[in-house]
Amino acid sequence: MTPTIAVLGLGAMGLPMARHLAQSFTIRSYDIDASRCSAAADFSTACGSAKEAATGADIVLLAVRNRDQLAEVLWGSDGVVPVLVPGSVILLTSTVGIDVVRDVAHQLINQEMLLVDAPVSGGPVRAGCGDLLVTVGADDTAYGKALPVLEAMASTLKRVGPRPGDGQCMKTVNQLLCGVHIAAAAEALALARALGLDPAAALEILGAGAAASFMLGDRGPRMLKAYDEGGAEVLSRLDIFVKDMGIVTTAARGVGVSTPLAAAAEQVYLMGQAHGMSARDDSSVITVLAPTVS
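For the form predicted alone, could you give the structure of just this one chain?
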(Lines of atoms letter the chains of each structure in order from A and count residues from 1; the text may use other names and numbers.)
(Lines give C-alpha, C1' and ligand atoms only; values in the text may rest on other atoms or scores of the structure.)
Protein backbone atom coordinates (compact mmCIF):
# COMPACT_ATOMS: atom_id res chain seq x y z
CA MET A 1 0.00 0.00 0.00
CA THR A 2 1.37 3.43 -0.97
CA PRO A 3 2.20 5.50 2.13
CA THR A 4 0.13 8.64 2.68
CA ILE A 5 1.94 11.92 3.34
CA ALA A 6 0.15 14.97 4.70
CA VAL A 7 1.93 18.10 3.44
CA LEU A 8 1.01 21.14 5.52
CA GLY A 9 2.24 24.39 4.03
CA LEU A 10 2.17 24.87 0.26
CA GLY A 11 4.40 27.90 -0.14
CA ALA A 12 7.52 28.35 -2.24
CA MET A 13 9.05 25.11 -0.98
CA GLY A 14 6.08 23.10 0.23
CA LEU A 15 4.20 23.10 -3.07
CA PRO A 16 7.05 21.81 -5.28
CA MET A 17 8.07 19.28 -2.63
CA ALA A 18 4.51 17.97 -2.48
CA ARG A 19 4.26 17.83 -6.27
CA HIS A 20 7.46 15.81 -6.49
CA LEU A 21 6.53 13.47 -3.65
CA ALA A 22 3.21 12.76 -5.37
CA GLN A 23 5.16 10.68 -7.90
CA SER A 24 5.86 8.10 -5.18
CA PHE A 25 3.34 8.69 -2.38
CA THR A 26 -0.31 9.49 -1.82
CA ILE A 27 -0.46 13.19 -0.88
CA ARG A 28 -3.02 14.96 1.26
CA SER A 29 -2.36 18.70 1.42
CA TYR A 30 -3.45 21.86 3.20
CA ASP A 31 -2.50 25.52 3.39
CA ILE A 32 -4.27 28.43 5.05
CA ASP A 33 -4.22 30.14 1.64
CA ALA A 34 -7.04 28.61 -0.41
CA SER A 35 -5.34 29.49 -3.70
CA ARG A 36 -2.37 27.32 -2.74
CA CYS A 37 -4.70 24.43 -1.94
CA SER A 38 -6.19 24.84 -5.40
CA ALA A 39 -2.70 24.74 -6.93
CA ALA A 40 -2.14 21.34 -5.31
CA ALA A 41 -5.48 19.85 -6.32
CA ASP A 42 -4.14 18.30 -9.53
CA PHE A 43 -1.75 15.94 -7.72
CA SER A 44 -3.10 15.64 -4.17
CA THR A 45 -6.24 15.50 -2.10
CA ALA A 46 -6.67 19.14 -1.11
CA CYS A 47 -8.17 19.18 2.37
CA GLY A 48 -10.18 21.81 4.18
CA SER A 49 -8.07 21.82 7.33
CA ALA A 50 -4.76 20.67 8.72
CA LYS A 51 -6.52 18.15 10.93
CA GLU A 52 -8.34 16.67 7.95
CA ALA A 53 -5.10 16.32 5.99
CA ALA A 54 -3.23 14.73 8.90
CA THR A 55 -5.92 12.24 9.92
CA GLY A 56 -4.76 8.78 8.88
CA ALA A 57 -1.48 10.01 7.34
CA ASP A 58 1.64 7.90 7.74
CA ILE A 59 3.88 10.98 7.91
CA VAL A 60 3.02 14.65 8.42
CA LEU A 61 5.42 16.91 6.51
CA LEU A 62 5.54 20.51 7.73
CA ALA A 63 6.73 23.36 5.49
CA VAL A 64 6.05 26.35 7.73
CA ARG A 65 7.74 29.74 7.87
CA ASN A 66 8.60 30.23 11.54
CA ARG A 67 8.20 29.07 15.13
CA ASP A 68 4.75 30.64 15.50
CA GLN A 69 3.39 28.77 12.49
CA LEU A 70 5.00 25.57 13.77
CA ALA A 71 3.29 25.88 17.15
CA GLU A 72 -0.03 26.74 15.50
CA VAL A 73 -0.04 23.77 13.13
CA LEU A 74 0.81 21.39 15.97
CA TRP A 75 -1.27 22.71 18.87
CA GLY A 76 -3.41 25.59 17.61
CA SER A 77 -7.12 25.63 16.89
CA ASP A 78 -6.50 23.44 13.82
CA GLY A 79 -3.51 21.68 15.36
CA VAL A 80 -2.77 18.18 14.15
CA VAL A 81 -1.36 16.56 17.30
CA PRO A 82 -4.80 15.56 18.67
CA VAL A 83 -5.63 13.55 15.52
CA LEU A 84 -2.31 11.68 15.32
CA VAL A 85 -1.83 8.21 16.76
CA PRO A 86 1.09 7.37 19.08
CA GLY A 87 4.27 6.77 17.12
CA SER A 88 3.29 9.15 14.32
CA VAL A 89 6.15 10.87 12.49
CA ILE A 90 6.25 14.62 12.02
CA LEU A 91 8.79 15.63 9.38
CA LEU A 92 9.84 19.27 9.79
CA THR A 93 11.49 20.71 6.68
CA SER A 94 11.64 24.32 7.89
CA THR A 95 14.38 26.44 9.42
CA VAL A 96 12.96 27.62 12.73
CA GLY A 97 15.92 27.52 15.14
CA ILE A 98 17.79 25.00 17.26
CA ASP A 99 16.18 25.64 20.64
CA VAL A 100 12.70 25.82 19.12
CA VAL A 101 13.03 22.36 17.61
CA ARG A 102 14.49 20.82 20.73
CA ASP A 103 11.64 22.22 22.81
CA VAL A 104 9.02 20.99 20.33
CA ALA A 105 10.66 17.55 20.19
CA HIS A 106 10.50 17.30 23.98
CA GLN A 107 6.79 18.14 23.97
CA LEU A 108 6.10 15.64 21.20
CA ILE A 109 7.95 12.87 23.02
CA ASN A 110 5.65 13.43 25.98
CA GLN A 111 2.75 12.94 23.56
CA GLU A 112 4.36 9.81 22.04
CA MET A 113 5.10 11.48 18.69
CA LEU A 114 8.35 11.30 16.72
CA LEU A 115 9.98 14.42 15.26
CA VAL A 116 12.38 14.31 12.32
CA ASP A 117 14.30 17.58 12.13
CA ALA A 118 15.08 17.86 8.41
CA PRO A 119 15.57 21.44 7.20
CA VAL A 120 16.03 21.65 3.44
CA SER A 121 18.21 23.79 1.21
CA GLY A 122 18.25 24.31 -2.54
CA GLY A 123 15.29 26.44 -3.55
CA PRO A 124 11.93 25.79 -5.24
CA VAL A 125 13.24 24.49 -8.56
CA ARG A 126 15.39 21.84 -6.91
CA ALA A 127 12.55 21.02 -4.50
CA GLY A 128 10.41 20.15 -7.49
CA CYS A 129 13.07 17.75 -8.78
CA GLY A 130 13.92 15.96 -5.53
CA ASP A 131 17.33 17.61 -5.67
CA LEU A 132 17.53 19.16 -2.22
CA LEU A 133 20.22 19.14 0.45
CA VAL A 134 18.54 17.76 3.56
CA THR A 135 20.33 17.73 6.93
CA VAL A 136 18.66 15.52 9.51
CA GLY A 137 18.59 15.26 13.25
CA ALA A 138 16.53 12.27 14.44
CA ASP A 139 16.77 9.09 16.45
CA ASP A 140 16.99 5.71 14.75
CA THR A 141 13.27 4.93 14.93
CA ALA A 142 12.10 8.27 13.56
CA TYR A 143 14.78 8.35 10.88
CA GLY A 144 13.96 4.85 9.70
CA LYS A 145 10.27 5.63 9.35
CA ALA A 146 10.93 8.86 7.44
CA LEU A 147 13.77 7.56 5.26
CA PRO A 148 11.76 6.77 2.10
CA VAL A 149 10.35 10.30 2.06
CA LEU A 150 13.71 11.88 2.83
CA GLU A 151 15.38 9.93 0.04
CA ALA A 152 12.69 11.05 -2.40
CA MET A 153 13.23 14.71 -1.45
CA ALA A 154 17.01 14.80 -1.47
CA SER A 155 19.92 14.40 -3.81
CA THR A 156 22.16 14.93 -0.77
CA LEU A 157 20.84 13.47 2.47
CA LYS A 158 22.99 13.79 5.58
CA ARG A 159 22.01 12.62 9.03
CA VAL A 160 24.17 14.87 11.16
CA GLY A 161 23.05 13.73 14.59
CA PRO A 162 20.62 11.60 16.61
CA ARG A 163 18.58 14.44 18.12
CA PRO A 164 16.02 16.85 16.72
CA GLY A 165 17.85 20.18 16.65
CA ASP A 166 20.98 18.68 15.12
CA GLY A 167 19.59 19.27 11.64
CA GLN A 168 18.85 22.86 12.59
CA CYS A 169 22.46 23.27 13.77
CA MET A 170 23.80 22.29 10.35
CA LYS A 171 21.22 24.41 8.54
CA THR A 172 22.20 27.39 10.71
CA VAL A 173 25.81 27.07 9.56
CA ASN A 174 24.58 26.72 5.97
CA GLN A 175 22.46 29.86 6.24
CA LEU A 176 25.37 31.85 7.64
CA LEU A 177 27.25 31.29 4.40
CA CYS A 178 24.19 31.75 2.18
CA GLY A 179 23.24 35.02 3.83
CA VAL A 180 26.75 36.43 3.70
CA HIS A 181 27.22 35.33 0.07
CA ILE A 182 24.01 37.03 -1.09
CA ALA A 183 24.92 40.25 0.69
CA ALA A 184 28.46 40.14 -0.73
CA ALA A 185 27.15 39.52 -4.25
CA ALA A 186 24.82 42.50 -3.89
CA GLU A 187 27.67 44.74 -2.75
CA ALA A 188 29.89 43.63 -5.62
CA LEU A 189 27.28 44.20 -8.33
CA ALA A 190 26.19 47.52 -6.82
CA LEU A 191 29.83 48.66 -6.85
CA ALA A 192 30.32 47.49 -10.44
CA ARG A 193 27.30 49.51 -11.52
CA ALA A 194 28.40 52.59 -9.58
CA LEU A 195 31.84 52.42 -11.22
CA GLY A 196 30.22 52.59 -14.64
CA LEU A 197 30.69 48.95 -15.59
CA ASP A 198 28.06 46.97 -17.48
CA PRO A 199 26.53 44.94 -14.61
CA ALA A 200 25.69 41.97 -16.84
CA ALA A 201 29.23 41.84 -18.17
CA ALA A 202 30.62 42.20 -14.66
CA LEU A 203 28.46 39.31 -13.48
CA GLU A 204 29.68 37.12 -16.34
CA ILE A 205 33.32 37.93 -15.60
CA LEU A 206 32.97 37.37 -11.85
CA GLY A 207 31.27 34.04 -12.47
CA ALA A 208 34.23 32.84 -14.53
CA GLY A 209 36.87 33.43 -11.87
CA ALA A 210 37.79 32.80 -8.27
CA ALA A 211 35.05 35.15 -7.05
CA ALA A 212 32.33 32.82 -8.34
CA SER A 213 29.84 31.32 -5.91
CA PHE A 214 26.50 29.55 -6.13
CA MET A 215 24.71 32.59 -4.70
CA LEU A 216 26.42 34.98 -7.13
CA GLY A 217 25.37 32.82 -10.06
CA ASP A 218 21.85 32.24 -8.74
CA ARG A 219 21.00 35.65 -7.30
CA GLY A 220 23.15 37.80 -9.60
CA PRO A 221 20.77 37.78 -12.59
CA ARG A 222 17.85 38.47 -10.27
CA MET A 223 19.75 41.40 -8.75
CA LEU A 224 20.15 42.92 -12.22
CA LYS A 225 16.39 42.58 -12.70
CA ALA A 226 15.86 44.33 -9.37
CA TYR A 227 17.49 47.39 -10.94
CA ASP A 228 16.44 47.10 -14.57
CA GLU A 229 12.92 45.70 -14.25
CA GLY A 230 11.91 46.83 -10.77
CA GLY A 231 12.25 43.37 -9.23
CA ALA A 232 12.69 39.70 -9.93
CA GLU A 233 10.28 36.80 -9.55
CA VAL A 234 9.98 35.96 -5.86
CA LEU A 235 11.78 32.66 -5.37
CA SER A 236 13.11 33.35 -1.87
CA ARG A 237 11.46 36.09 0.19
CA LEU A 238 13.69 38.66 1.80
CA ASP A 239 12.06 38.22 5.20
CA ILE A 240 13.18 34.57 5.20
CA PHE A 241 16.77 35.79 5.50
CA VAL A 242 15.78 38.31 8.16
CA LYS A 243 14.57 35.29 10.14
CA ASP A 244 17.44 33.00 9.24
CA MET A 245 20.23 35.48 9.93
CA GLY A 246 18.57 36.21 13.26
CA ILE A 247 18.77 32.48 14.00
CA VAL A 248 22.44 32.47 12.97
CA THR A 249 23.51 35.40 15.15
CA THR A 250 21.45 34.21 18.13
CA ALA A 251 22.97 30.73 17.92
CA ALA A 252 26.48 32.17 17.63
CA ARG A 253 26.02 34.37 20.69
CA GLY A 254 24.70 31.36 22.59
CA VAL A 255 27.97 29.47 22.10
CA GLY A 256 30.28 32.47 22.32
CA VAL A 257 31.36 32.57 18.67
CA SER A 258 31.97 35.94 17.05
CA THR A 259 30.26 36.25 13.63
CA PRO A 260 30.89 39.83 12.45
CA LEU A 261 30.22 39.05 8.77
CA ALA A 262 26.92 37.35 9.56
CA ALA A 263 25.94 40.29 11.78
CA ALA A 264 26.72 42.75 8.99
CA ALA A 265 24.73 40.70 6.48
CA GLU A 266 21.81 40.56 8.90
CA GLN A 267 21.72 44.36 8.90
CA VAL A 268 21.46 44.40 5.10
CA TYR A 269 18.31 42.24 5.22
CA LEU A 270 16.90 44.33 8.06
CA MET A 271 17.47 47.43 5.90
CA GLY A 272 15.52 45.78 3.11
CA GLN A 273 12.70 44.94 5.51
CA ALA A 274 12.66 48.54 6.73
CA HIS A 275 12.27 49.65 3.09
CA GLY A 276 9.14 47.55 2.73
CA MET A 277 10.79 44.68 0.83
CA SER A 278 9.82 41.80 3.13
CA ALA A 279 7.73 40.03 0.51
CA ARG A 280 10.11 40.75 -2.38
CA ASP A 281 12.84 38.40 -3.59
CA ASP A 282 15.95 38.52 -1.40
CA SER A 283 17.96 39.67 -4.42
CA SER A 284 16.25 43.03 -3.93
CA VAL A 285 18.71 43.87 -1.17
CA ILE A 286 20.98 45.28 -3.87
CA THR A 287 18.68 48.29 -4.21
CA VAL A 288 19.14 49.34 -0.58
CA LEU A 289 22.92 49.33 -0.99
CA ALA A 290 22.94 51.79 -3.91
CA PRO A 291 19.33 52.80 -4.62
CA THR A 292 20.17 55.96 -6.57
CA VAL A 293 22.76 54.48 -8.93
CA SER A 294 21.88 55.06 -12.59
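Got the form predicted alone; any chance of the form predicted in complex with another copy of the chain too?
Just the single chain follows, nothing else.
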Protein backbone atom coordinates (compact mmCIF):
# COMPACT_ATOMS: atom_id res chain seq x y z
CA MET A 1 0.00 0.00 0.00
CA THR A 2 1.32 3.46 -0.86
CA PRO A 3 2.29 5.34 2.31
CA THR A 4 0.31 8.46 3.12
CA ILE A 5 2.10 11.72 3.85
CA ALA A 6 0.43 14.71 5.43
CA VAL A 7 2.13 17.85 4.09
CA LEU A 8 1.44 20.79 6.38
CA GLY A 9 2.51 24.11 4.94
CA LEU A 10 2.14 24.70 1.21
CA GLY A 11 4.35 27.74 0.76
CA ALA A 12 7.19 28.38 -1.67
CA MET A 13 8.85 25.09 -0.68
CA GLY A 14 5.97 22.99 0.68
CA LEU A 15 3.81 23.16 -2.42
CA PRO A 16 6.44 21.98 -4.94
CA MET A 17 7.71 19.33 -2.48
CA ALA A 18 4.16 18.01 -2.04
CA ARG A 19 3.56 18.02 -5.78
CA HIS A 20 6.75 16.06 -6.38
CA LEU A 21 6.09 13.56 -3.57
CA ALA A 22 2.61 12.94 -5.00
CA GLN A 23 4.34 10.95 -7.77
CA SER A 24 5.30 8.29 -5.21
CA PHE A 25 3.04 8.77 -2.18
CA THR A 26 -0.54 9.52 -1.25
CA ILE A 27 -0.61 13.14 -0.11
CA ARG A 28 -3.02 14.84 2.30
CA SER A 29 -2.35 18.56 2.38
CA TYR A 30 -3.13 21.63 4.45
CA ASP A 31 -2.10 25.28 4.72
CA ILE A 32 -3.48 28.06 6.91
CA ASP A 33 -3.98 30.02 3.68
CA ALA A 34 -7.00 28.53 1.85
CA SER A 35 -5.69 29.64 -1.56
CA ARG A 36 -2.60 27.49 -1.03
CA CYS A 37 -4.82 24.49 -0.25
CA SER A 38 -6.65 24.98 -3.53
CA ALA A 39 -3.32 24.99 -5.37
CA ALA A 40 -2.66 21.51 -3.97
CA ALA A 41 -6.09 20.07 -4.75
CA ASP A 42 -5.12 18.70 -8.16
CA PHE A 43 -2.53 16.26 -6.80
CA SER A 44 -3.57 15.71 -3.17
CA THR A 45 -6.46 15.48 -0.74
CA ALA A 46 -6.77 19.12 0.34
CA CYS A 47 -7.95 19.09 3.96
CA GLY A 48 -9.80 21.66 6.03
CA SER A 49 -7.47 21.52 9.01
CA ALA A 50 -4.01 20.32 10.01
CA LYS A 51 -5.61 17.75 12.32
CA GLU A 52 -7.73 16.37 9.49
CA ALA A 53 -4.71 16.08 7.20
CA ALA A 54 -2.56 14.38 9.83
CA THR A 55 -5.12 11.83 10.98
CA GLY A 56 -4.04 8.40 9.82
CA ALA A 57 -0.96 9.67 7.95
CA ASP A 58 2.16 7.50 8.04
CA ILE A 59 4.43 10.55 8.07
CA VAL A 60 3.67 14.17 8.85
CA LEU A 61 5.89 16.48 6.78
CA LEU A 62 6.14 20.02 8.09
CA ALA A 63 7.11 22.88 5.77
CA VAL A 64 6.42 25.79 8.10
CA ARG A 65 7.90 29.26 7.91
CA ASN A 66 9.33 29.67 11.40
CA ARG A 67 9.39 28.49 15.02
CA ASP A 68 6.05 30.07 15.86
CA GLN A 69 4.29 28.21 13.07
CA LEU A 70 6.06 25.03 14.17
CA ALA A 71 4.76 25.29 17.73
CA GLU A 72 1.29 26.14 16.45
CA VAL A 73 1.03 23.19 14.05
CA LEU A 74 2.18 20.78 16.76
CA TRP A 75 0.45 22.01 19.88
CA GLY A 76 -1.83 24.90 18.91
CA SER A 77 -5.63 24.87 18.64
CA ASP A 78 -5.33 22.96 15.36
CA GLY A 79 -2.19 21.13 16.49
CA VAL A 80 -1.60 17.64 15.17
CA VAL A 81 0.08 15.92 18.14
CA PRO A 82 -3.22 14.90 19.80
CA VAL A 83 -4.35 13.03 16.67
CA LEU A 84 -1.08 11.16 16.11
CA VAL A 85 -0.50 7.64 17.42
CA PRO A 86 2.66 6.73 19.38
CA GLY A 87 5.60 6.07 17.07
CA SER A 88 4.44 8.57 14.47
CA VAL A 89 7.18 10.27 12.44
CA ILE A 90 7.26 14.03 12.08
CA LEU A 91 9.54 15.14 9.25
CA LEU A 92 10.55 18.77 9.71
CA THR A 93 11.92 20.33 6.51
CA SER A 94 12.11 23.90 7.78
CA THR A 95 15.06 25.94 9.04
CA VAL A 96 13.98 27.03 12.51
CA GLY A 97 17.18 26.88 14.57
CA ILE A 98 19.16 24.33 16.51
CA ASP A 99 17.85 24.85 20.04
CA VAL A 100 14.27 25.11 18.82
CA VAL A 101 14.49 21.69 17.22
CA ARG A 102 16.22 20.14 20.22
CA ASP A 103 13.48 21.47 22.50
CA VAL A 104 10.72 20.26 20.20
CA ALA A 105 12.33 16.83 19.85
CA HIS A 106 12.56 16.56 23.62
CA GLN A 107 8.88 17.32 24.06
CA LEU A 108 7.88 14.95 21.28
CA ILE A 109 9.88 12.08 22.77
CA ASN A 110 7.82 12.48 25.93
CA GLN A 111 4.77 12.08 23.73
CA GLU A 112 6.30 9.03 21.99
CA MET A 113 6.66 10.78 18.64
CA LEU A 114 9.79 10.63 16.45
CA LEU A 115 11.22 13.84 15.01
CA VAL A 116 13.35 13.81 11.86
CA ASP A 117 15.25 17.09 11.59
CA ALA A 118 15.69 17.53 7.85
CA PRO A 119 16.08 21.14 6.75
CA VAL A 120 16.18 21.46 2.97
CA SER A 121 18.15 23.73 0.62
CA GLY A 122 17.82 24.47 -3.06
CA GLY A 123 14.78 26.65 -3.62
CA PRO A 124 11.32 26.08 -5.09
CA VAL A 125 12.37 24.91 -8.56
CA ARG A 126 14.62 22.15 -7.26
CA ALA A 127 12.00 21.27 -4.63
CA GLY A 128 9.64 20.50 -7.50
CA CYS A 129 11.92 17.90 -9.02
CA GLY A 130 13.34 16.11 -5.99
CA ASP A 131 16.65 17.88 -6.38
CA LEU A 132 17.13 19.27 -2.87
CA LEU A 133 20.10 19.21 -0.52
CA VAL A 134 18.79 17.70 2.72
CA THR A 135 20.89 17.54 5.89
CA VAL A 136 19.43 15.24 8.51
CA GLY A 137 19.68 14.76 12.24
CA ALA A 138 17.67 11.74 13.44
CA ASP A 139 18.10 8.48 15.30
CA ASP A 140 18.19 5.18 13.41
CA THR A 141 14.53 4.33 13.88
CA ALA A 142 13.20 7.70 12.81
CA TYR A 143 15.65 7.96 9.93
CA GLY A 144 14.74 4.52 8.67
CA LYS A 145 11.03 5.31 8.66
CA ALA A 146 11.53 8.64 6.85
CA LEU A 147 14.14 7.43 4.38
CA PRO A 148 11.86 6.71 1.40
CA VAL A 149 10.42 10.23 1.65
CA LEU A 150 13.84 11.83 2.14
CA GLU A 151 15.24 9.98 -0.86
CA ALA A 152 12.36 11.15 -2.99
CA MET A 153 12.96 14.79 -2.00
CA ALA A 154 16.74 14.92 -2.19
CA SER A 155 19.42 14.64 -4.82
CA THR A 156 21.96 15.07 -2.01
CA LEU A 157 20.98 13.49 1.29
CA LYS A 158 23.42 13.77 4.21
CA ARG A 159 22.72 12.40 7.64
CA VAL A 160 25.10 14.52 9.69
CA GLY A 161 24.25 13.18 13.13
CA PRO A 162 21.91 11.01 15.22
CA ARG A 163 20.11 13.81 17.04
CA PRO A 164 17.37 16.19 15.94
CA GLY A 165 19.18 19.54 15.74
CA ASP A 166 22.19 18.09 13.94
CA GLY A 167 20.52 18.77 10.59
CA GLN A 168 19.84 22.33 11.72
CA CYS A 169 23.54 22.71 12.70
CA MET A 170 24.64 21.87 9.18
CA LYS A 171 21.96 24.06 7.63
CA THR A 172 22.96 26.93 9.91
CA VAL A 173 26.56 26.78 8.68
CA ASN A 174 25.29 26.53 5.11
CA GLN A 175 23.11 29.61 5.52
CA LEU A 176 25.98 31.58 7.05
CA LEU A 177 27.82 31.22 3.75
CA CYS A 178 24.77 31.72 1.55
CA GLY A 179 23.70 34.87 3.38
CA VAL A 180 27.21 36.33 3.41
CA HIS A 181 27.83 35.48 -0.23
CA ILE A 182 24.63 37.15 -1.42
CA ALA A 183 25.36 40.33 0.53
CA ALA A 184 28.99 40.27 -0.65
CA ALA A 185 27.86 39.94 -4.27
CA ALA A 186 25.68 42.99 -3.72
CA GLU A 187 28.61 44.96 -2.32
CA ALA A 188 30.83 43.93 -5.22
CA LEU A 189 28.35 44.80 -7.96
CA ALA A 190 27.34 48.06 -6.30
CA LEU A 191 31.01 49.00 -6.04
CA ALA A 192 31.73 47.95 -9.61
CA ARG A 193 28.96 50.21 -10.89
CA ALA A 194 30.01 53.13 -8.72
CA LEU A 195 33.60 52.79 -9.92
CA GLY A 196 32.41 53.14 -13.50
CA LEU A 197 32.80 49.52 -14.55
CA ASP A 198 30.14 47.80 -16.62
CA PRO A 199 28.39 45.62 -14.02
CA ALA A 200 27.51 42.83 -16.45
CA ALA A 201 31.08 42.64 -17.75
CA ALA A 202 32.41 42.79 -14.20
CA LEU A 203 30.09 39.96 -13.16
CA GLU A 204 31.39 37.79 -15.96
CA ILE A 205 35.04 38.41 -15.03
CA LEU A 206 34.39 37.86 -11.31
CA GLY A 207 32.55 34.60 -11.94
CA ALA A 208 35.48 33.19 -13.92
CA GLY A 209 38.10 33.42 -11.18
CA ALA A 210 38.90 33.31 -7.50
CA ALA A 211 36.01 35.67 -6.70
CA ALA A 212 33.42 33.14 -7.87
CA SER A 213 30.67 31.76 -5.70
CA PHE A 214 27.48 29.85 -6.40
CA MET A 215 25.50 32.83 -5.11
CA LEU A 216 27.39 35.34 -7.28
CA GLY A 217 26.47 33.29 -10.32
CA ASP A 218 22.87 32.77 -9.20
CA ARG A 219 21.94 36.13 -7.65
CA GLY A 220 24.38 38.35 -9.58
CA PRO A 221 22.29 38.46 -12.78
CA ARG A 222 19.18 39.15 -10.68
CA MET A 223 21.00 42.01 -8.93
CA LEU A 224 21.58 43.61 -12.31
CA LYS A 225 17.77 43.72 -12.66
CA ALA A 226 17.19 45.02 -9.14
CA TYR A 227 16.91 48.63 -10.32
CA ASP A 228 14.41 47.80 -13.05
CA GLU A 229 10.74 48.60 -12.61
CA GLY A 230 9.45 46.09 -10.05
CA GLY A 231 12.89 44.56 -9.45
CA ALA A 232 13.94 40.99 -10.10
CA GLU A 233 11.42 38.15 -10.09
CA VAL A 234 10.93 36.85 -6.54
CA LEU A 235 12.57 33.44 -6.39
CA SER A 236 13.70 33.66 -2.76
CA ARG A 237 12.24 36.21 -0.34
CA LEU A 238 14.57 38.61 1.42
CA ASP A 239 13.01 37.94 4.83
CA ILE A 240 14.12 34.31 4.70
CA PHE A 241 17.62 35.61 5.32
CA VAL A 242 16.41 37.88 8.10
CA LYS A 243 15.26 34.67 9.80
CA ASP A 244 18.23 32.55 8.81
CA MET A 245 20.98 35.05 9.66
CA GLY A 246 19.27 35.49 13.01
CA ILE A 247 19.57 31.73 13.50
CA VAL A 248 23.24 31.87 12.43
CA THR A 249 24.29 34.66 14.78
CA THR A 250 22.30 33.20 17.68
CA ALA A 251 23.94 29.81 17.15
CA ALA A 252 27.42 31.34 16.90
CA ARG A 253 26.88 33.38 20.04
CA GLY A 254 25.69 30.25 21.80
CA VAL A 255 28.97 28.43 21.15
CA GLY A 256 31.20 31.50 21.54
CA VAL A 257 32.34 31.81 17.92
CA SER A 258 32.89 35.30 16.53
CA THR A 259 31.20 35.79 13.15
CA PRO A 260 31.64 39.44 12.19
CA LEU A 261 30.76 38.93 8.53
CA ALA A 262 27.59 37.01 9.28
CA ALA A 263 26.65 39.70 11.77
CA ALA A 264 27.21 42.41 9.14
CA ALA A 265 25.16 40.45 6.62
CA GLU A 266 22.33 40.08 9.12
CA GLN A 267 22.23 43.85 9.48
CA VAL A 268 21.99 44.26 5.70
CA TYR A 269 18.95 41.96 5.53
CA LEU A 270 17.38 43.63 8.55
CA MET A 271 17.88 46.98 6.85
CA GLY A 272 16.22 45.62 3.74
CA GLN A 273 13.28 44.49 5.86
CA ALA A 274 13.09 47.92 7.50
CA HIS A 275 12.97 49.47 4.02
CA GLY A 276 9.89 47.39 3.19
CA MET A 277 11.65 44.78 1.06
CA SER A 278 10.67 41.65 3.04
CA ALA A 279 8.70 40.07 0.23
CA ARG A 280 11.08 41.11 -2.54
CA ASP A 281 13.74 38.84 -4.00
CA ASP A 282 16.81 38.67 -1.79
CA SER A 283 18.90 40.01 -4.69
CA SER A 284 17.32 43.38 -3.94
CA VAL A 285 19.77 43.81 -1.04
CA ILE A 286 21.94 45.59 -3.58
CA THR A 287 19.43 48.47 -3.43
CA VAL A 288 19.91 48.63 0.33
CA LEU A 289 23.63 49.29 -0.14
CA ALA A 290 23.23 51.44 -3.25
CA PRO A 291 19.64 52.75 -3.43
CA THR A 292 19.98 54.42 -6.82
CA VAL A 293 21.97 53.87 -9.97
CA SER A 294 24.45 56.74 -10.06
